[in-house]
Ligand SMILES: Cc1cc2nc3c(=O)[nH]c(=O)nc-3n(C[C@H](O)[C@H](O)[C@H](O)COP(=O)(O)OP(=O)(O)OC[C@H]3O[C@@H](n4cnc5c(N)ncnc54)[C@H](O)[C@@H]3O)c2cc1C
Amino acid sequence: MTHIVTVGFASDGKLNKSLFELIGAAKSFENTELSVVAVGSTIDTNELVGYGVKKVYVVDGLSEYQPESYLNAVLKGLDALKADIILLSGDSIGRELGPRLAIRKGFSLFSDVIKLKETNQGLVVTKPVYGGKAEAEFLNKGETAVVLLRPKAHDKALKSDDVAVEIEKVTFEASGFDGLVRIIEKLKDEGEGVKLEDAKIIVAGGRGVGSKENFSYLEELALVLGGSVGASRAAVDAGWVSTTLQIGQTGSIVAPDLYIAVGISGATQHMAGVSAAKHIVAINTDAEAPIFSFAEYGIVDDYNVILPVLTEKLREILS
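Quick one: this chain alone, in the form predicted alone?
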């Protein structure tokens, strides 16, 4: 039997949503024992009832994220559970902790994983390569594996039972090198609308939008559709929008039902962040832009002409 341990983190007592994607991926395996290491403060473990989790190891007492403190807390849980496969979300925290965890314990590491399966030879993971243009499979032979699952790569687990969960709770106090990083100030993103990671519809702009002011066209369309506004790195680097809106390999990984790309060329680094989108619509004046090879629908025209008409027509239809 394979023992899979998923690692989740709690903010304000609530476990991160990506943990349930990890549980969904773990439950796709047969003959598996599933456990959870939950790190944070005042964690509500009742959230995990009904998902087939056998044991939850709660490391409580960490109200602020600090790399060394979180790493040592996760290690405390893993030492108690003895996992064959360790699943973390490939978000900013997972990408920071995963490699450190693998090095510290001598485990193998697979990052940016979009699929995983168990075979007679061992664990096989699938990763996008060449900027998302192809996929490659990698075999893990025997040793414990740390797997960073790309956010939105797997559906969230559904409740299937009401079986009680065995909970072991320990209090963790940071000490020694844990204090090397201090939180000086926390700034809350005051952006309106749905968060990019949760958005069903995203209207994103790139260098072709031309200016900060022109993003108002995208904001209006997103408002009509009930979606969110995103951006390519070029638009962020130009200072037109906040870095929190950046989508791509170095930004947010998104998986909306509809992705409308406005003035975005379609560089591989950007497309790596939207490869899981169900439908992509591209608007660009350059008919040779790479984005059109990814798009289901494409419009070769000036967005200044297209967006106002499209927005007004959709407003009429949706009203």
Given for the second form:
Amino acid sequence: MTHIVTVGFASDGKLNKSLFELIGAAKSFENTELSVVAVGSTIDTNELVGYGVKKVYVVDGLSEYQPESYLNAVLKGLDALKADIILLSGDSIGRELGPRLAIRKGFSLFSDVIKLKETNQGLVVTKPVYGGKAEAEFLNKGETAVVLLRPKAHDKALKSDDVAVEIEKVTFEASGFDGLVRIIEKLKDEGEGVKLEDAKIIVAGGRGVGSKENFSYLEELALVLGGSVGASRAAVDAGWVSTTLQIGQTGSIVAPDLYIAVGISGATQHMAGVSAAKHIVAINTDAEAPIFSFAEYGIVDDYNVILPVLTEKLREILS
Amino acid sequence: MKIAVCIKQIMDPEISPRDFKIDADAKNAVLGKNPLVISTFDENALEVALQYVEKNSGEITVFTYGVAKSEDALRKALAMKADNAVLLESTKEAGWDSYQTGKVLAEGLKKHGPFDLVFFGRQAGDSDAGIVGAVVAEELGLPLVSFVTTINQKDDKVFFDRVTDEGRERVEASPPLAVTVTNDEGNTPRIPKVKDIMMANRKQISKESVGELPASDFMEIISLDIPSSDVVCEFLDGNEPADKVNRLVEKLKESKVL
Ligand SMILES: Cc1cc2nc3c(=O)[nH]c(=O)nc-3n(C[C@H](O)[C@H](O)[C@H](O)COP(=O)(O)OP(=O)(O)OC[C@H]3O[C@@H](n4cnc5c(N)ncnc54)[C@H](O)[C@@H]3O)c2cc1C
Ligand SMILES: Nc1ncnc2c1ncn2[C@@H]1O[C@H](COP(=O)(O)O)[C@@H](O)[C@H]1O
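Please give the other form, namely the form predicted together with the named molecule, since only the form predicted alone has been shown so far.
Starting with the chain above, the whole complex follows.
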């Protein structure tokens, strides 16, 4: 019997959605017991009813994410358990906590995992390497492991019953480095609409867009479609858009219904963030650009010519 | 401020998929004619450190753990104006186990330290792991500030701008600290001047042998593949832009996204 512990966070009372992806991934294992360690404030554990979770360890009273206190809280939750596999989402919190958690527990650590399976030899995980140009399978040589799952790589678990979950409250004690890293302020980005992670339609621009001003063509199209604007790393590094709009392996991982890539070449590091998109459209002057081996529909042309026409046409039919 | 920056030399991550080959038996990428470079985020990290020193004060030592030819990465960092360089020289490339790499680096940092700020890239462009920074932080008992884009100092307080899933935030933290860096427009790496490249070639690099590490206790790579794509792009042609656009709109209606 493998005991899988998924870790969830609730900074505003609601558990993070990616927790349900972790539960979905855990359910593909046979012969397992599933627990949750939930850290945050005023956590609503009812949300976890019906997912086959046996026990929830709640560490409540931490309203704001703070790396050291969250780490200590998760460790505290794990004290009560004998976990074989600890699953975390590889989002910004998970990627901060995961490695430290594994080291403190003496567990193996696998990050950016897109598949995991139990074999006779032990746990085997699949993760992209070389910027996504290749995929490697790793065997866990240890008995235990912390696994960080790439966001959106697994479907969310479906509710299957109404069996109540057992709740155990764990009291949190601050210690260690608490308070050494303090959040002073949240800095607002301008022009932010729907969060990229939640957007149904994304119009993303790359180096081919050519300037900060020209991103307004993309903004207009996004507005007409009710979507959001994203970008490649090259557009971020050029200073045309904020780094928070970066999509890809080291930016947001998105899963829109429609992704329109404008002047983006389709580097694997970028496409790693888009693999869950349902439909990809690429507009690029270069018919040989790698983006066309990911896109369902392609237009080989200058976006300066295409975008205004497309925006006008959509404005017509959508209004 | 005594500053360390850990940089890794990797095969250029920007090469086209056409030039990317693997040796499925050896389970690694084949370098071939592809260039070796400093992993991108490590250059961003060095840039942040350099800007900090320019505005305030301090001395920067770059560290790399790798084979003899990783010296080139250190030379480039020196040309960008790092002060000192340390090569933790191995007879074999650093493997997939980020714990081991982190421990080697932590030993080197201890020997040459203590450092007030220890910088890392958020993740290396070959391992795509993002673990080593945290391992070293643990080994050295340092708090970790991650996904940092900029550092500012006011009086004796150090402020970090960082990126999270929620957006940007500013944190205050007191050295000694470990810091991982992510890209943004303010930390695009500088291109060294020819004169500085020449100077860097004459600089002394401290080399210490770490030999060859034993097989990892934690992980073993069992396969390496290039994933195949079954997507066939449908090109929407037409004489006029409007023709292409109309065809696209039809397609999007058919697939019910509109
Ligand atoms: C470790 C690591 C992590 C990375 N993470 C990310 C990441 O998360 N996200 C990311 O995006 N990148 C990431 N990168 C960078 C990535 O490798 C590429 O460098 C980047 O995605 C390229 O951006 P681009 O497609 O905008 O630029 P380019 O590759 O320069 O492509 C520009 C494209 O625009 C086209 N074009 C030019 N003019 C026009 C026009 N008028 N109309 C239409 N098309 C035009 C060109 O034909 C070209 O295909 C990462 C790299 C590394 C090493
Ligand atoms: N062999 C190495 N030598 C020096 N620094 C390294 C090495 N490997 C990793 N690093 C540092 O650790 C970061 C994260 O690496 P990784 O955990 O492999 O993604 C890199 O961006 C580098 O800053």
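Predicted, not measured: the structure shown is a model, and the values here were computed from it. Numbering follows the first chain given and starts at 1. Rigid core here is just the name for the largest C-alpha set that superposes within 1.5 Å across the two forms.
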Taking 2 Å as the cut-off, check whether the CA of L15 shifts that much or more between these two forms after a rigid core fit. no
Following rigid core alignment, is the displacement of the D237 C-alpha between these two forms equal to or greater than 2 angstroms? yes
